[in-house]
Structure formats: C-alpha cells, structure tokens
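Taking the form predicted alone, here's one chain by itself in structure tokens.
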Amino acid sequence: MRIDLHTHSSASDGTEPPGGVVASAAAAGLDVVALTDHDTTSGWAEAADAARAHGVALVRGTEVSALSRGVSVHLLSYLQDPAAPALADLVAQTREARLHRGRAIVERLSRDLPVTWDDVLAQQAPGTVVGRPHIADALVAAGLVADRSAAFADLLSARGRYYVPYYAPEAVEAVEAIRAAGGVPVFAHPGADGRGRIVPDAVIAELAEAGLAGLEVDHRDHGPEQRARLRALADRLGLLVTGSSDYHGTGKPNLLGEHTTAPEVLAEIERQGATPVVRA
C-alpha cells in the first residue's frame, strides 16, 4: 500500500485543484493521499468526491502554521472536525494574518520592482489562502525570477530585505487546538534546516507532552543524518514516523509518492482521528 500524507492544492499554494491532486495521486499509483492545504479545509469536499471517483482513499487534513520561540513550525492535522471552534478560529486568524503580511511584502517589493497586489491576486484561485508562493508566481509572471524556487532563494527569502513576519499561534497552543478538534498532529519537515531555523529536540519533546502524535521524517528536505536523528527522537518520545511528498503540483519539484508512510502508522492515525478516512 502506497500512502502519501502531505499534499497541497490550489486551495492554498499548490497548482492543481483539490480534485486534480487526487486524480494525480491515482495516476501516480497511490492507494491513499492526504490533502493538507495551509490553514484551510476548503478543498475537502472536492477532494472527497474525486477520491470516490478515482478509487483513492483520502485523509482529510490541514497544515497548521505555528511558531515556537520565533521559529516557524508547521503541524499536519489529520482527520480533525473542521467545525471545532478552537482550531477553526485559530486558522482563521492565521489566514487573515497571511493576507496582511502578503500585502506588506508586495508593498516592499513594489518600491524596487514592477509587481503589484493585483498581479498577485491574478495568480490565485478563488477562495485561496494567499501566501508567499502566489507572490512568487507573480514575480515569475513578470519575468523577474525563473521559478518559485528562485523567488524563495532570493527575493522572498526569510533572510532577505523584503521579508515580513506574520502572526501564528504558539506551537503548543496549536497542538492542543488540533487535539481538541479531534485531529492527529504530526510535525511537518521538522529537520528542514535548508529553509531556515529549526527547533531543538527539547521543543519537540515539549510538543510531544502537549499531544504531538508524530514526526514527518522521510521528506526530501531531510538528509540522511536528519532522518536518522529524527527517527531516533521519535522512538525515544514514542511518536509515529511518517513519510510524504509535500506535493505542490508544478509549484515545487516534489513528486507524489516520493516518500510514503507505513500502513500501520496510517491505521493508528485513523484510530486517533475524529473523522474517517474517505474510501470509495
């Protein structure tokens, strides 16, 4: 059984609609795929219909943005109740903060480069959670960078002059909100030090005490040493280990199914979750 528990659609920063992600998962030979758009569940219904049509099981989820002592933390919430107020309110605040942050970044960029907020809006699907990837797409469309990766390496880098921080809840608060919603929280790419600062092991232990269920260990942004470290840490803390693609369509080079999760891990996630896996 091939299981990929981390993908994004055009409901956040992927390039395919939710149903298209599921169709692509079927074409890639996946048996199970999770849709985990950033801070939104708006793609769930379309993805569920596509899952039934294509015979792929769907794990409904969300990638929840958080911070720990100023360091970015992304938490994959699986099988939560989307109407649970604690988590719904939390991600709504984050979506609003992303919007204001996006406008601020574009304002800074526009002082030096021919890019506007309307250019960014032209790159998003209706109802999309606007983020830096859409700004990157606007920069590509304007011929200012070659692709998203080039934009993030330079103009949109967290270390660059145009970077603007944004509100996100503290990671412990986010883990607790996910659990309160019946979700199963897994720390996404916790060792991705090529993206910026990562949290120390002590913070992961703190999150485990708060209810963290697992670590996404097998991910293209983790080298062999990081995977070994995280696997050992998960074993010590009694956490699940997952593997995923972090697929974004053409927005990133990541390929569906390039890393996968063991069936027994999915079974445990489903046992803990409040909502069922969608099956044909």
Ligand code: AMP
Second form
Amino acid sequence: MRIDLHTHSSASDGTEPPGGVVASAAAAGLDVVALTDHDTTSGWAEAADAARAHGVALVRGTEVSALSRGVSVHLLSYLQDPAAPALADLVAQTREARLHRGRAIVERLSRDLPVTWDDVLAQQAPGTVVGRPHIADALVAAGLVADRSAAFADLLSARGRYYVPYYAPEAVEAVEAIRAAGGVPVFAHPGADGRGRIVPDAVIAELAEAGLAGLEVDHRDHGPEQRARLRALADRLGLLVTGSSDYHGTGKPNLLGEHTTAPEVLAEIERQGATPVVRA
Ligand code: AMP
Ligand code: ZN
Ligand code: FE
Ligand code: FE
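Form predicted alone already given; the form predicted together with ligand AMP follows:
First the chain shown before, then all remaining chains and molecules of the complex.
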C-alpha cells in the first residue's frame, strides 16, 4: 500500500486540477492520495469523481493555515465535515486575508518591478485560494524569474523585503475547530526551518493537549535532525507519524509518493474522522 497524504491542486496553489492530481496519483502507482488544498474544500467533489474513475482511494482534507505567536503553522485536517461552521468560517476568513495580503505583496513588488495584481489574476481561475505561488507565476510570465522556486528563493522569500504575512487563526483554535468539525488534525512539516521560523516542542505539546492527532515527520523540508526530533516527540506525546510529498504539480520539485504513510496510521485517521475515505 502506497499512501500519500498531502497534495495541492489548482483549487489552491497546485498546477493540476483536482481530478488531474488524482489521475497523476494513479499513474504514480499510489493506492491512496489525500487532496489537501490550502484553506478550501472546493476541489473535493471533482477529486472524488476522479478517484472512483481511476480506482485510487481519496482522503478528503484541507491544509489549514494558522499562527502560533506569529510563527506560521500548517495543519492538515483529514476527513472533516466540510459544512461544519466553525472550521468553514475560519478558513473563509483566511482566504479573505490571503487576498488582501497578496495584493499588498504585489503593491510592494510593483514599486521595483513591472508586475500588477491583474497579472496575478491572469494566472488563476476565479475562486482559487491565492498564495505566493500565483504571484510567482505572474513574475515568470513577465520574464522576471525562471520558475516558482526561483521566485521563492529571492523575491517572495519570507525573509525578503517584499514579504507580507497574513492573518490566520491561532493554532490551538484551529486544532479545536478541526476536531469540532470531525476532522483529524496533523501538523504539516513542523520542522521546515528553511521556510521561516518553526515552533518549539512546547508548542507541539500544547497542540497535542488541544487535540492534535499527528505529526508529518517524513517530508522533504525536514533534514535528518528534524526527523529524529519529531519522531521522538511524537513517541513521547502519543502522536501519529505521517509521511507525504506536499505535491504541487509542476510548481515544485516534490514528487507524488516521495514520502508515504503507513497503512495502520491511515486506518487510525479513518477511525477518528467524520467522513469516509472515498473508495472506487
Ligand atoms: P503562501 O501560502 O502564500 O505563504 O505561499 C507558500 C506556499 O507556496 C507553500 O504552501 C508552498 O508549498 C508553496 N509553493 C509552491 N511552489 C513553491 C516553490 N517552488 N517553492 C516554495 N514554495 C512553493
Ligand atoms: Zn501550497
Ligand atoms: Fe504547508
Ligand atoms: Fe502543502
């Protein structure tokens, strides 16, 4: 069983439509794939149809943006009820905040570079959850950078001068809202120190207290020390351990199935979740 529990489609910042991600998962030989677009469930229906068509099992999820004392925290919510109001309201607010923040970043960039918000809108379908990757696409289209990764390395870096943060709920509040919606919260890439600041063990312990179910340990943004630290912490706190690709189509080098999750971990996620895994 090959299980990859973290991917993005063009409902947020992946480059393939939701059905295309599922088709690619089938082609990559995966048995189970989770679609976890940022702050939305809008890709779920199309992905479910594709899962039935391609004979791949689909875990419906969302990568929920949050903050812990100003440090960015991404929480994978699996198998939640998409209509549950507390979580739906929370991510709706974040989508709004992402929009304002995207415009603010472009405003800063436009002082030095020929790029406008319309150029960013031209890179995405209406209703897409906007993020820095779409700004990167506008910079690529304008011939200012070679690809998304080059944009993130410099102009869009969280440590760069054009960066603007966005409002997101406190991580404890997000974990509670995910649980209230019947979702299973797993902390995405908690040790990704190349992206920006990361949270200390004490914050992960606090989130575990609030209902966190697991840690995404095997992820390309984690070096060996982070993996060892997180595996030990998961063991100490009684948290599940997952591994996933964080696939974004052609927008990132991450390949489907480059890291995977054990079947017994998925079984426990399914046991705790409010909605079933979609099976063909
Ligand atoms: P934002 O959510 O707006 O802060 O943008 C960060 C998101 O961009 C993260 O989810 C990254 O996974 C994603 N991303 C997509 N492509 C790339 C890339 N080539 N390099 C770095 N991050 C990327
Ligand atoms: Zn992303
Ligand atoms: Fe993330
Ligand atoms: Fe992600």
